[in-house]
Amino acid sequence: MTQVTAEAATEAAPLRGGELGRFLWTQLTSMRTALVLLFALALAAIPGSLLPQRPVSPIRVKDWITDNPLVGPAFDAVGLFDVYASPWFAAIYLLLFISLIGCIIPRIGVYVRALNAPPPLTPKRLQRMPDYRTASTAEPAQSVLQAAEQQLRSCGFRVRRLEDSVSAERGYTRELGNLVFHVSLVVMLIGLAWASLLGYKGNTIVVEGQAFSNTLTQYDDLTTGAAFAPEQLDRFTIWVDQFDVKFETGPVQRGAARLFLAKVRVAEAGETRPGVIEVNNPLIFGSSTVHLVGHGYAPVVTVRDGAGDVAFSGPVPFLPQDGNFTSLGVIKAPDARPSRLAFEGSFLPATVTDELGTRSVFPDAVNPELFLTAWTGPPREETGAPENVYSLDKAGLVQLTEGEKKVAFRLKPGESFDLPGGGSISFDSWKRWTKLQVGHTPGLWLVLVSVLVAVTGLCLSLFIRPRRIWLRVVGDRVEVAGLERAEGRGGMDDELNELIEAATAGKGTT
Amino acid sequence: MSAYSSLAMVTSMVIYLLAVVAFAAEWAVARRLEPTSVDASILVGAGGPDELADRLAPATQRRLLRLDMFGRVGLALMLVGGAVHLVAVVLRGIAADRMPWGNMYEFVTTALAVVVAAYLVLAARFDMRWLGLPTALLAAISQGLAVTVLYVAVAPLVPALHSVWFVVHIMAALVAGAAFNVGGIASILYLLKERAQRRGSVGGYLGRIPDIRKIDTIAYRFHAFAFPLWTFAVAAGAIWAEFAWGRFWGWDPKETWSLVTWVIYAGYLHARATAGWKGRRAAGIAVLGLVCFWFNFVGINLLVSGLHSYAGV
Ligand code: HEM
């Protein structure tokens, strides 16, 4: 009953804006809220690890939604397929960091004041302290106190000499470490924000023997931060001269990658120099890095048109679909006349045909074959619109047939196929391509430094043992007491014993 | 070489199983002692039961001696098992001609060797033989799973793993993981004993382990030791990822769960400093942290595909 009336009373007198604000602020910056927000963050991070995520695998997201028509669209609506960019995820970590800032600023003030204050007065009843013992002494009180002060100071304590006692404290660095740790977290977040605002990351596929220049148009895809400007792209050109790959051929982990090494030449600021790119060994230009993130095969083909002219010749990157590099791709010859030609199909580096069908059984090109179907259509106006080079827009095209049968053929290197109705395609050879990722992450050093500082602060905060020790002389008796101010390794016993020994040994000078 | 390594792995698992039996026997004998006749704090102390024993009934005395014997046998078995285990890990490294941390099998077996070594030091130096039963159980079960489910033959590393940062990252994760496991065991014992106390029936094994405040402190120390190392392991992993894949953080499932684990343990440390969350709730959070750790390790490697799918299974 009383409680109800009390609640009614608070409700009756509505909080003024300022009070409400202060109330909310106190709540937000309380340790309990920090705890709840930490758990909320952990919980919120989980769905993104279990559901496919759009930035990583958009196709799997699409498939997932198709396979789960009931919940898929709802999940999509609340951002479960891009958890780490969703507003609710951001809300949790921003609240956490606001709470953190609100928590550390006052604590910095408290800490600075504590640093400037002497150790507290000796409590009246030392026997109430968790560690307490007494000893008798024949030494004069001042000499005991003097000796105790010396001993404590030599152990690194900050000492306050009082009339009949000594009060000492040490381990201030613990709180410093704690503050440094929490501040570093905020700095790290700033570094991350900087990196994501001004950074960019792009991928490009470069066939052996070809080059990449760092301009917008040369990227297959490019993601940029909100404050990115194209002028930021560092100017350089990379020729991929050779790409070496080795795969495990032994029985254990057969087919696992053993070596990737791209031999390149780099032109930057008018100078050309040789270089290599390996996994774990990127090229670095200022704050841009060039990583080797993928590779595949590019069959080299020559397409002749119905008039007998070469309509297309060169390597065509095919995209790997599995660990054995079954690769899909499209060959386009829009300039073929009288009608344009296109081919769609797959490249298998290690072709085997058996009762399981035709497939690739190894990632290296030990028995490469090209499997194609052919398409044709009337010439088309060049529109200049960008076109996906890895897929075939079949509008306006018809598949080539021979009688009822669709034309489908397989080629080994050096073979060619004459198309019904004129024209041919020859599979001349194959090359490898590498996928290079160019990344620019400007705030990275700040993130790194703040993490290192954070770990240092954390160690201080966890391993420093803050404690207080008091010694009082009452007649011919010496009382000592200790208080551990944080959970530590213990060790107070020894410290108190040493103190008693030193203080009563008669070494103090009055 | 690798065959000898595997043989030694299996042998160590068998020895750990025997240790489980010995510790379980110790536990079973302890159960038959009337709770009042054994003051845990005295028994667990360094001196052993000698002086106390004089004052006890002969039957109880004999039981106490048996009890102690089983405990010693268990400890000795752990020592032998640990030695064989260590040999197995070293041989594996020699066979592979690199640090034996290239796949899940190697990681588990090495991490367990660290756990067992930690236990032996604790038992010898800090009178913590009582951690024997859960530790032996953990070692036997995980070692058993490692040699059966996770086993893969020796093979070189994929290029992405050729990095100093990988070595640093794995080493830190290994030691942190071992410490989280020991700390987690202590937290579980804390919860069990605390519950038994509330029900007023602390007997047997639980009666022989230290008082819950002490267990709590031990749990805290292990977590406090492991947490900065884990922080460092995650950071080193991010640096490695920057070199290997050109992005230091990509919300790969493995990375996500490392962070989740980290956040839970940060929650544990906060909980201990928050009134109302001390003790039972904090211990509960520690267990949750351990669950996340294991899920990250087993669940993510085996169930979810990502860049970190290095299990090799
Ligand atoms: C980004 C979120 C946070 C993380 C990851 C984090 C992490 C940690 C960790 C790992 C510790 C234990 C190490 C130590 O004792 O210094 C700790 C301690 C502490 N944190 Fe946080 N913290 C966060 C936010 C906060 C917030 C919002 C507050 C304020 C309410 C806060 C207040 C404290 C306090 C007072 C301690 C000291 C506890 C003690 O003395 O044992 N933290 N924090």
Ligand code: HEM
Contents of the next structure:
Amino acid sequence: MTQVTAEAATEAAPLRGGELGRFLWTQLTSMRTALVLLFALALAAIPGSLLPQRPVSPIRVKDWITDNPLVGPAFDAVGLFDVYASPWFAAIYLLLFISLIGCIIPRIGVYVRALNAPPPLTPKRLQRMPDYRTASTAEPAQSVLQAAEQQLRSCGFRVRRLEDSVSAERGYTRELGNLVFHVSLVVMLIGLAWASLLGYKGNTIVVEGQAFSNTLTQYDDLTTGAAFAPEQLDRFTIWVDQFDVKFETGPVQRGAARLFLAKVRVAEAGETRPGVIEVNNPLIFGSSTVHLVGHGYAPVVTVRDGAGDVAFSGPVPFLPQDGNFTSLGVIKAPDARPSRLAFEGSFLPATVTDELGTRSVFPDAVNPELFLTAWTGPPREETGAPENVYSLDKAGLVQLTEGEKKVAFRLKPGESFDLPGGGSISFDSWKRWTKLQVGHTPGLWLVLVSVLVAVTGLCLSLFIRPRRIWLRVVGDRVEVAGLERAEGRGGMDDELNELIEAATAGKGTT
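Having seen the form predicted together with the ligand, the form predicted on its own:
If you are looking for partners or other molecules, they are not here, because only the chain is given.
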């Protein structure tokens, strides 16, 4: 009774510090834990795709929190609006990294020892193996063993010659492929971390005749890594002098894009040179790449306030909504007096009005018109808070009316509209704008190389056939057995028959 109690007490004793550490390390570095962490990382990335992210669009994040006052602050507190920089996402990422390394290092040691070790000894009872053959022979035992050894070596086996038998093994490269695959995953994580920490990607809309300088204030939106510094930005300026667009006008694929080409001037290191940006043909400045990712129309308007002064004048980018470039946008004149003015509406490049309504029927500007509604309100104090230039904050604004009818009008290039109560807006002309994406991904080459190497390792692990073969001579009888070390492999029967054929000089099997 005393002995049982002592054993029970021993089993119930808590783990000491070192034992607990070894237990936790063993659990962390198991392949099951690595798979769980990989799945957890995939789940943790989902909010980054479903919710607006603060580094990409702080205004959308602010609007989302305002529209969802119950869950918005809670989501913000746990970092769901900046998922990839949150502590919990970094913890999962680092644990996965450590788990993979902890899985790989012991396996490398086992693999190295296996390479240095000879094939295993011949089992005493070969007839218990899944694949077994026997044959009779009149050849001396040593001649049979010598012929078997030569046959096995010619088939790529490592051979161990014993007194009355031959042991052979092949397929060590399969485990090498597994190790290469897992090491490549670790290297890929390093490359992704490198790109995530030091990389950046930003977008900017540039109207024909205007320029973009690669500085923080010039971007419409910019995503940067946690270790990014503004000094990393390559110094250059791009002037978009002309943007050429051509669309298919024939009956087949009418309206399909045929040409997007931006003719630019580039200033870098004190030198100015001409250049061209096309789709899939970017400009490269040092470590930065400039891609052409979009285009649209920018109506050129002039807004005069109630005092007759120009409150705003210039091009305003409108954002396309469909394949015929029906575009929406807003025009803001916050400096208008005595009341600030604002307009929202649409730009139609090829306007047609029929039984289906008013719409654009072609993406090129063959009959452009501007459709607007007008808003007014008292002057507002500037707070410096960021504001979306493509949407209208109607707080403090009322829509202009004429009698009981809301003011809505359409303009062709060269036309103007007088607002009730004073002020006017004119549609002077239109220009094209192009959307440039500037990015730097420092670890991309490492990710690409690691993916290619991982695929190579995966192919090795899938197509290499690891197997063991033994041959023993017992008097005038030859025993041959084989063991597949991977499921779903074929060809063992043929290999054993060829071995018996070579060892017994053509004697049949039984």
